[in-house]
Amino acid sequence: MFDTRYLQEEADICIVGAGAAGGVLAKELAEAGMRVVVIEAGPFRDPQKHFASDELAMETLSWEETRIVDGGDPLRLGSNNCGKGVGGGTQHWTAVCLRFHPSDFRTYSEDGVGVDWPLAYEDLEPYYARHERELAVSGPKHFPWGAFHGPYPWPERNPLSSNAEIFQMGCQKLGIDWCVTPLVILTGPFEGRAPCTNRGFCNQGCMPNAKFSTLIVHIPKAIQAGAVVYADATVVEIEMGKDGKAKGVVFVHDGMTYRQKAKIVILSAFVVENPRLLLHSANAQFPNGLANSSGWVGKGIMVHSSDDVYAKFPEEIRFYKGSPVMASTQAFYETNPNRGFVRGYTLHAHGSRPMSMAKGIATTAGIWGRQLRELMLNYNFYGRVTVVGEVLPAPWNRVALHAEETDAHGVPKAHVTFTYGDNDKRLLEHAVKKAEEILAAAGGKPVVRTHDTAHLMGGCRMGKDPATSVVNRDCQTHDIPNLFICDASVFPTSGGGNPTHTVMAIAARTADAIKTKTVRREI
């Protein structure tokens, strides 16, 4: 039912998107007291109606629009990035819950590559454990990397995947530290959800609602503190007062245009939909976009490289069962000068379903027809290992509105450019062959490796100078004191491994920042 509440008022928050980061910012503003309304282009729907172990039909989780692409290597965009619906990206993640190194924060400092955050991680630290306790994390009793080394919340997953095991083994023959992944996936009962039974689709959706997603966890907390979700709203426009500050924005539901007035908009509608939402709002007083005097709006868009090998082995490994993701190292994250490259990368032991498997192999590896079948057929026999490699921001990587195309509500497509730089590519490499080994002193044979990205960042970074960047350290744009952006676009670097944990602790820490100004009144 379309709840009308807020509509005919100003609401005191409105957030586009309703995926990690506008989850929990839903939850912590409407539990401060706070009028909230949502508005999220995709439904809301039911885990137990809607959700499905079908790879195919679960695709609609993602946003499938067409977005035109280029560059040296045009992204492929869909399943492996923004979802849609209620609970975004959340929704078909691998729930892989790891915080990000102190040296993430300040590249540029150590590295001379990239550009440091205005934040440290000690910033962050308390939002980190804060949700590690809240949404039960599992994880081992020592992580051997980073700032933070344990325990989790909750123990660690028990058993292993055989696809897991196999990383493990290999690990373990090379001397590379290995541990089980830090996994927002319940190993014991929490909060009326039941643990997970292995059931492994977590990538189309959690029936059981065993894995953690805001669908299920921080929008009817949210809800229940007062706030009100408009779904399938697609927002097409920011509406700006002759003050200089947003008014509320303008969104189209079933076929019928509306107007949400609020005294503060957040975007949360992630790496692309952000910079086009801005880019497209341009008017008389921001003719290049809103937000945008620096000219940053849609520029330094990052995605982690994320190649997979897959080997076959003698035995059956049958890579389908379980969480997908549930051993992992990060022995190769921090900058070593002998390898060539700066930055690192995590390796994951990584499932995967069939579907999934031959389309990667299809469309990246070139292998077709015979070749394809007979590879498929023995599909029960691979194990595979994916990279999560750091890529480092460059301004010609962006998104920008398309001049001629536009979609159903008449908003030019989203044109996404990007190309890897010479660092990406030798890191990528390092990476691969990394996996190689481990998955060959495993005993299996290294077969394919198909060409992936994941995780989409940046376009409307954070920085300390209105001049290089988009928002500051509270996610508040420089240019419109109540319009903030919070999400991954605001990430100025990659990192090298998963990034939503990190997207969930800016998000807390925004919402933390907005309810200080509001009550200062510095809005």
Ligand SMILES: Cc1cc2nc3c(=O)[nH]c(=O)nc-3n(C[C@H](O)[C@H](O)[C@H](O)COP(=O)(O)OP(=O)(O)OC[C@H]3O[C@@H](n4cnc5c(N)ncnc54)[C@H](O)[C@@H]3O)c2cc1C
Second form
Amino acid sequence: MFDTRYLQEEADICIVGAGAAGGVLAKELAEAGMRVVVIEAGPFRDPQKHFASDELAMETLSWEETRIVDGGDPLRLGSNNCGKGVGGGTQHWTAVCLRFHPSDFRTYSEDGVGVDWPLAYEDLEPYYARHERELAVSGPKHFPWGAFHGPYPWPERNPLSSNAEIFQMGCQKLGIDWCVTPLVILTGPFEGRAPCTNRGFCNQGCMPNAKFSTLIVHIPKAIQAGAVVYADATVVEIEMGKDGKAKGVVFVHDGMTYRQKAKIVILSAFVVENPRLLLHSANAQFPNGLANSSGWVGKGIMVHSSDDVYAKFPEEIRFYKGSPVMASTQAFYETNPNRGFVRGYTLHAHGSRPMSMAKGIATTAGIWGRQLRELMLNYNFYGRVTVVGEVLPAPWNRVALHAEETDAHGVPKAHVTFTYGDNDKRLLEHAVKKAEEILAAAGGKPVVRTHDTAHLMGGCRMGKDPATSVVNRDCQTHDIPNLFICDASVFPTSGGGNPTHTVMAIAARTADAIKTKTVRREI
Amino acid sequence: MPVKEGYYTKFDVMQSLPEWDSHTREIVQQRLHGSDTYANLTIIEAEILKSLCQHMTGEERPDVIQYAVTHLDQQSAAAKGESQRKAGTPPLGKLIANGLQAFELSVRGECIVSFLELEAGKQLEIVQKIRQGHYDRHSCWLERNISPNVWFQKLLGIFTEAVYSHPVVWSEIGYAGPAYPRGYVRVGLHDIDPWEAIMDV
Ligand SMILES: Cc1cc2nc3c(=O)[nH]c(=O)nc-3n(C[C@H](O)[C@H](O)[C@H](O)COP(=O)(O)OP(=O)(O)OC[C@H]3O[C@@H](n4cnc5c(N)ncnc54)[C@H](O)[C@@H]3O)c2cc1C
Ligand code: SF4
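Shown: the form predicted on its own; wanted: the form predicted together with the named molecule:
Full complex below, order starting with the chain above.
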């Protein structure tokens, strides 16, 4: 049903995108008594009815519209990056819940690369801690790296999947610290939801609701507090007033165009769509796109390098069982001058279902035909380790409007350019070698490496200086006081671990900032 | 019954069908009844694609190949978007159709006859040549603005995702498949639930 309660009025807050950040913002601001409208391009799904335990069918959870990819290392998008629908990427994420390390916020000061954030680890610490409690994060008693050493509020997963057991064996043989991965996946009943049943389909959407997503947690709470969600509604423009402030947004639902007015507009439409909307909404006052006086809108996008190493074992592993990631190491996270590169990475034991394994191997490892089939006949004998490697920001990695092609609504398609830098490449080679060593120490024979990336970030980075950044530390655009951008796109650097815990911490902090500024009438 | 070559010749994942939720059941069952009517492809194109699928994925069972080709046809006809497309590459439907034309012209130029008339060994040789860049500068590809390798990769990706979504292939590789609501109970090394595949002795 299309609930148009706020359509005729001016809402206090209009949030574009109901993903990881949008969900948190909606709940926090609605619970503070604000009149919140969330506009989400994709559907409002019911996990029990609309999810299925099927890889191919559930590709629809992702943003499948065509983006033009370019550069030395063109990105694979779709199921690999972006969600579509209430819950956004959290519908199909793996639920690995890691905090960033303090050094991630100071890469320029510490290593002379990237830029420093206008936030420090300590600014996000209370929000990390709150989410871990509120979302029942399960994890080890002792987490060996970074600033937070546990214990996590909920007990770690037990038993481990076979692939995690192998990872553990390999690490132990080599003397590498490892731990059971912190996950936003229930290890016990919580708020009427049941614990994980190990079916392994986290990336296809969790049917039993054991895995956290904003679809099943934040959005229902936001609605309970009075927020209105327009689903299947694509925002195509941000409307500006003559006073230089945002008036609201224009969106399309079921072929009809509507306008939603709001006192504050927050873009949480992810790394590609935020810059696309800002650039497309250019007008006489903002000819280069909204919030773009610095010229940084769309620039500095980052991924994580995320190659996989498969090793064949003499015995069956069956890595289709259990949530895909259950064991990890961050032993190579911080800069070590002896390694020939700066910054670092996380390694995860990472299970896989047949479709993504076969497709990854066929399309990135150059294995096809009989060789592919023979390799896949041994599906049950493989173990896998996946890299999450830091990638440094560069202005040439960017989202721009495509010069010729437009989408069904007449908005230019996104033109996404990406090329790894030298440090990124050296870091990735080191990580892949370590992954191979771990699998070999556990008794496997590394046979295939597939190329992949994960986790888009950047494109509307936060910073102190309006000349080199798009938003301030509160995610408020430097140029337009009532226009906020809040999600993975505000990351100035990428860190070496999964980013969404940080996305949600930033969103909760931004909600607090908006509440304070509104009370003080600063917006 | 198709011939299996894997370690699990007695395993049939479809025996667990009653244990799956109805949405998953419906999706997987449909794959077993692959249709042979096409939205975009001509019968000849579909036949060429079937042989290409066989060479590219090493899959030989007609039912699985039929499903893969129908899946490709549906993908190229759907309005939902391609997630990403390399700059300079035509949209999927055009890439496949124009690539097929260029492919046939290359084959006829080299072998006089259609790809379908070649014996399997020769067909494979041609597919390998595509992969090795042999046709990259041929005018029939250049005129259509299609890179043979991009075309090959696109077909390979779509065929592979279809083949490894087919329950006959799941059974063959010993993948116990969908598991909602029952889940898996025994997940550690050497632990196997009673409904999982057991290796032939
Ligand atoms: C397969 C996979 C596994 C992952 N696993 C992990 C993990 O284990 N741990 C981790 O930390 N991270 C993981 N991630 C990353 C995680 O999903 C993202 O970091 C996170 O979802 C980003 O949050 P966001 O709020 O920035 O954007 P999203 O969650 O993507 O939300 C953006 C929303 O905006 C909507 N939208 C876009 N444009 C418009 C528009 N014009 N109008 C209206 N709505 C619009 C989209 O439909 C979408 O719902 C994974 C991602 C993938 C793809
Ligand atoms: S493995 Fe657990 S968390 Fe993941 S989808 Fe299955 S039940 Fe949900």
